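Quick heads-up: it's one chain on its own, the form predicted on its own, in structure tokens.
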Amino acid sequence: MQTENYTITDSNLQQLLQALLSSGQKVVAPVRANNKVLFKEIKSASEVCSDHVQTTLSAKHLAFPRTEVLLQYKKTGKEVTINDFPFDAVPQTFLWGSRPCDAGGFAPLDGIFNWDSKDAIYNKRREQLTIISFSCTRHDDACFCTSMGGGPGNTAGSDMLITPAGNGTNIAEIITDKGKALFENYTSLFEEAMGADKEQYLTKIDKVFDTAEIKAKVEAFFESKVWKEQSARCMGCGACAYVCPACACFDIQDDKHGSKGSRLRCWDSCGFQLFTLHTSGHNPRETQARRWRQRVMHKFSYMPDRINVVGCSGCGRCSRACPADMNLAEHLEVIMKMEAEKI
């Protein structure tokens, strides 16, 4: 649908949030806890944190949980009873206060979980999720969304985007049918936009490189020593993958207790040494340099080829979370400046 613009006051915005909470729907929003800001289910509007640049973790767990039960089974004699995933139990969920890079991070996940076969569980969670994002009026040194095709006011992935416009007023963009349905339920809280331009209220983030240029560069330097140089500090801890909104590596495990058990899907990371370890003992990515190369190539070459989406939204979480102070944007800048004779 075509984006529709309205305005909404701070007071009415709070009324909208309170109405969602009062309706009994599940509402997830940024909450400050122990010096971190995390997406958590809230019961009161007073719990919402709004004075942050970015949450520590992404919101991907709302569609792709860290650990989820795919099915449960029980063996009685020779009979096996299987209880499939309870699709009817997936709640209608409103994600409130995400950033445009959070919302944009769902596009790579959508592509991955619908690439060669459609993941019914993931798609059910996405179907039940409505995303109300807030534009960025400030940023930090880790942010590089504009280099990934996004921006502080990017609408991609959001159902409704709110841009603070000062003086107690906000610009509300209705982007999708989900956003339209939310708007129509609370029409009285919105007013006509009267030609309001959000750009003047957004923070300014310089674009440093282009995703098409990155793709060409990383492919050209596949055998370069740069991967070993960049991975020298990497500990293979997986923190970057766990905070990333676009990483979707997972493992399937059976949690068995006697004659019954559960089949679980758990987050994993291509940065882990065991990720590609074969039963024979052979590991095609036996060094951290190869694992680092795989991470970069997957995001900026393989995913664009297979699902036409870059596996990064430029949120900067990986750089903030890395205990070894590795910075993805800085590494990409180095690669962009490399010349063929330096391989």
Given for the second form:
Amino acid sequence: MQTENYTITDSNLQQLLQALLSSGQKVVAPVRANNKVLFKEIKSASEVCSDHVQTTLSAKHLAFPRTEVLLQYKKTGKEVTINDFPFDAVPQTFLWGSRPCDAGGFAPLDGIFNWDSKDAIYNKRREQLTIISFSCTRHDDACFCTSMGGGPGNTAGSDMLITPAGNGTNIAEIITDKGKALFENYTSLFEEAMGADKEQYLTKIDKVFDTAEIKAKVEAFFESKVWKEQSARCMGCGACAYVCPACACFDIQDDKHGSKGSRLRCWDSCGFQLFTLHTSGHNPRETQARRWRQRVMHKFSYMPDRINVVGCSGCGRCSRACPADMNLAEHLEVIMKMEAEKI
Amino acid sequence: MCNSNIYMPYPMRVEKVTNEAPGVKTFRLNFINAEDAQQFTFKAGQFGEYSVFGTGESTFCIASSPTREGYIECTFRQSGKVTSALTNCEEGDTIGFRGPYGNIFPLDEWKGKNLLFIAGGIALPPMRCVIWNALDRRSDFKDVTIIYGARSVNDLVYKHELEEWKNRDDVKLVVTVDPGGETPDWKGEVGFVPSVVEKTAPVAANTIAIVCGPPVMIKYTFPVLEKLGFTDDTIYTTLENRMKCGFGKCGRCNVGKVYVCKDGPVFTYKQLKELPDEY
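Next up, can you give the form predicted in complex with its partner chain of this protein, since the form predicted on its own came first?
Below: every chain and molecule of the assembly, starting with the one above.
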């Protein structure tokens, strides 16, 4: 659908959230807990944190939980009963207060989970998810969404985008049918568009490179020593993958309790040594340099090639979370500036 | 299909267990649900995820031929967690299977050609599928040669089938064991697969070579074949890499941008030459 513009006041925005909560809907929003801001299910509008740049973890768990039960089984003698994933039990969920880069992170996940074989479990959670994002009026050093084709007011991936416009007002953009359905339930809270350009209210993030250039560069430097240099300080902790909105690599493990149990899908990371280790002891990605190269190539070359989407929304979480201070944007900048003779 | 859980395995009955070699077993698996048996089809070269409920899933090929309908077979060596649990399964037990996944050996394109099968050790199973598939439509192909090697006589798998192939007029079978692996009454060849290939392979003209084996065998066999005149697009192999999903999502098996689970596991030597050295 074509995006529709409206205005909504701060107080009506609060009322919209309160109305969702009062109607018993599951709402997930940024909540401050200890020193972190995390997406959590809220019961009251007052729990929502709004003075943060970015949550520590992305919102991907709403469609791709950290651990989820794919099926359950029960053994009785030699017989096994297998119970399918309970599709009907996936609740409708409203993600409130995500950033455009959180919403943009769902495009790579949608691509991976629908590459030929459709992952019905992921798709069910996704279908049940309505995303109400808030444009960024601030950013920090790790942010690089504009270099990834996004931006602080980018609408892609959101169902509704709210841009704070000062003086207690906000620009509300209705982007998808899901956003429209939400709007239609609470039309009285919205007013006619002000006609103001939202750009003036957004933070400015310089675009440093573009994804097509990165793709060409990382492919040209596949055999370069740069991967070893950049990953020398990487300890393979996998934090970058866990905080990333676009990382979808997973493990499948059984969880057994006596005669019954579950088959689980769990987040995994290409940064782990065990990730590709064969039973024989052979490991195709045996060094951290190869694992770092896989991480960068997968996001910026293989995914664009195979499923036509870049595996990064420029949220910068990996750089904020890295205990060894590896900054993805900085590393990409180094590669962008490399010349052929320095391979 | 769009609304079904792609991680749901077919429940399979372990119909028959055959001890092939030390630590190596073959399972014949029957579909427990008749409708699963009816709708299931696969082609030579494809693989699946076999699971022991409570232990997990493991990836290996379907070792039986698609021409033998109603069941599938798998052959595995006890080596990790899941293959150990499989080893402990008995006839009548229920295990899981999901698949088939991956591409195929293009048997239809090979009509009218000679087929040369070269296998080493526990890599005969993925090739056995193609061998029986070809032998069950024998008139489609000209000469069929099978060269199979293992570390020792004891390590040879499918001993009954080797005997069957040996006794057929329309198959040339060469079996070899590594030096030191022979028994006093051993009548086959003694020597490593690449050198036995050099000695016994048929002419390269109009011949397709299918090679499966441990990496070291592959590494030394491909150059021998090229020396014998095989071009790199007439040499086929099947790759394995660690996998979890089998359909391009879990992120493990890719070699560069090529996914072993989706683009493979069957590749020509020509395709392998274009891959980065990361498998």
